[in-house]
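We begin with a single chain expressed as structure tokens, specifically the form predicted on its own.
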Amino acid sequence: MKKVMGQNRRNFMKGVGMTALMSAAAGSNGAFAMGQSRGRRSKYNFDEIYSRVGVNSIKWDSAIRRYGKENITVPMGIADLDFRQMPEVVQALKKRADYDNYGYESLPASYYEAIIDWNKDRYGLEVKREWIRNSSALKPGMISSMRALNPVKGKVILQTPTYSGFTGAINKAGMRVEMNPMKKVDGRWHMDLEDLESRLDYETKCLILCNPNNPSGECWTADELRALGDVCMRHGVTVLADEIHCDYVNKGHKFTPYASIGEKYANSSISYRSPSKTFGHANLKVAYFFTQNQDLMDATMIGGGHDAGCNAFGLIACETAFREGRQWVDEVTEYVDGNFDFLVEAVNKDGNMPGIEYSKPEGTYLAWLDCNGLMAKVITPEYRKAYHDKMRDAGRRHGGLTPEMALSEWIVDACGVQLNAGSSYGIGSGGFMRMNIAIPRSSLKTALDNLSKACKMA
């Protein structure tokens, strides 16, 4: 077992070091050249290490807990930032902290006029404050319009690749997963219409749409949108628009709101926002969702029981982000985009990676690599026995493995970098592994330093 689980470890870990985790650990200030924008001068820093550790993160800690702290160097998995978050929003926090008094609350006109304005001024893009109706998070808003608008233990549709959580909320709604498995054309995937239309049947009333998509990228044009409007709509099928990752767009494309492409298209639709993946909030719970057709948020309010309540501090970090939050963001996406130029380089240099390929995608801070090279060397027949057993042995889940979670675990044990495995993203996903670029760029380095020395052992 420990000849196939990383016999040479102990030494290659020593060789690349740990930089990321200690400099987290230690709050480290420090700055690294070639990170922060291009031609201007930034006001907020996203080159400085930001300790994540101790403070129940699920991204550091819960990996450091799972595989030891000797054995993550940076964790690239869960699909949060790890930048200092912008002050304005703290100060707010704060100023809200200092009343003594945390019972019910109304919500303030601003806060909506907040959200109105951002969507206005970035996306040109008209939402009335009647359409508006909060939420915890997307996925409590998206399940409740399932149970409303689907019938009773009826299909949802998925176009894999896409986000793995969609599938527990589809189940959660009492409802079965139908995957229409996208194809890959040139580095992009492409919506395949006419196997959707396939499966388009009575059970099925609902289709999630991924914008920018969850993991590969696509930001959807409007040509696309429309078309894949145009079958829903010739089947009564409702479009839930998760559009969480919106404000991370990369140089020469565009996010189109699906609201935004024409009167029937946005009749037919729901669509579902939230401030946590743009600026950081996860944690905070508060997202929003809208739709001009009061029939589909009647459904969703009172046929899905939703229920709006959310966290005050999150509403006050949800309004302070949408007033004073354009710099941050703008600063922040050309930061991601850069990043995503550095890892582009560093995957297909000639002989860097060998076993993985890459192409830089329109949005999201979420790269996803293709590996299948790379997995088909090292995830042998004996490799996934010992994982197998290594898996049963510590207790932890063992039924259901795939050669991507064996892969994940190699990647660990190889070189400390923590990756999720693309098994979880539906079919089209075999082979792939979804990374996190949203962190500094010293540590990007340092992760893929690592991950190029494992690829060239192997």
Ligand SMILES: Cc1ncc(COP(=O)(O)O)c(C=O)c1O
Contents of the next structure:
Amino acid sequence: MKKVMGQNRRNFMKGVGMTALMSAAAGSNGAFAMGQSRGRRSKYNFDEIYSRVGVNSIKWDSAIRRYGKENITVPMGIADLDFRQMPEVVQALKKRADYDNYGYESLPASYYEAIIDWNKDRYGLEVKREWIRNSSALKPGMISSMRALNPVKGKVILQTPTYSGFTGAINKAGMRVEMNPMKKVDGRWHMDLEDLESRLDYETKCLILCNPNNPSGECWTADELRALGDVCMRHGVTVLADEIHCDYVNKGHKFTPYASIGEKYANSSISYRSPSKTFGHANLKVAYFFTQNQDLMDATMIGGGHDAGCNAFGLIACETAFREGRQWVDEVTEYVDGNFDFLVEAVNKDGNMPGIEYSKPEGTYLAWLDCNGLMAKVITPEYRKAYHDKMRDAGRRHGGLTPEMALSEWIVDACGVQLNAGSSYGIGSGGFMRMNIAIPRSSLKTALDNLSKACKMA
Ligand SMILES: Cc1ncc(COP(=O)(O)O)c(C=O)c1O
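Can you switch from the form predicted on its own and show the form predicted together with the ligand instead?
Time for the whole complex; same chain goes first.
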């Protein structure tokens, strides 16, 4: 680590190529023609470097605030898109903004119809209007369900590694996290149902399923979901199916909605969705959830954690995206699939990234990199102490620091790439780092070239 940390970072970066930050700062004129080599004509350009600097974006601006502009080359943290919004959505929002009254509105029937049609067309799933409710984001709906369905201060099961935000949601609901660690076999994570069954008791009436799984990318099969559902039903456990990443599925794989695997499974579950990951609508604040079981829905509605106050712009964006976004989603998912191939090749090329292991996932736009080798080399006790002291002296949180957090800092320091520390994704995450690859291919190349240099020097 000292080798990299001790040297002048500017010298280290020399020769690595134009940084994504420089490209981003250059604005939207610097399009690269490198990722979109598909046979048919593309309508949308995901190669375009589109600046998100200076608009309070958490991914870019928070990283720059924390590390300094000169130290951040490619931020690859929080799960949103560095792509330009669908122009059809932008047009619809401008039209709405032109009507300059923003008073109370009801949710239009056309919004529900767009959700119903999208589910039928994309996943062959029938969702009825009366099964759907709305919230300002995915987690608030889920918090309502947990409050209503689980015993007070009871346990909610997470199959780990899984999305770090579930822990906060469970705590907000007044519950405790119970981890059911998965097992990694031949590069794919598998549910451990025996372990799950041993954890289910009178205090545990909800399990959060993440499908496709953030961060490891499994698109659970119908058989896997039924096996999980059978265990849950035996113990009266409701499956809260988070399907927010369902539109990002790599070639050769399939998203299976939990509500599609059979009547009894649909009847003992609630599904949570949002256009936020698919279309990059996170700050437009619209999500929806559904169940055919009226009792579960009635309970959720008195759970009181959700906020049904969807805003006018979010509703319009969601409806437009579902109505007009089929081609956009086909193209963006193909592009991200290509990014995964690019990443897999870079990591696995002989000696290119010593200390990192990776194989292609089934879905999401998140890469779950096994960095145990690198971590063992560079996160020495001396580095951890130096990292602790640095955090303390900067007035930052310095309790509960993990080796993965130290590795995240080391990688920023070594090559300007910011990844999420695996340690917040639960048991089984030791030595892993999460990388968001929903970015232009040229930025991904810059990040991987930099990371490769850092790994080789470690
Ligand atoms: C699996 C999963 N669920 C939920 C969320 C958060 O969704 P929201 O911001 O709509 O609550 C995320 C965000 O990354 C996620 O990955």
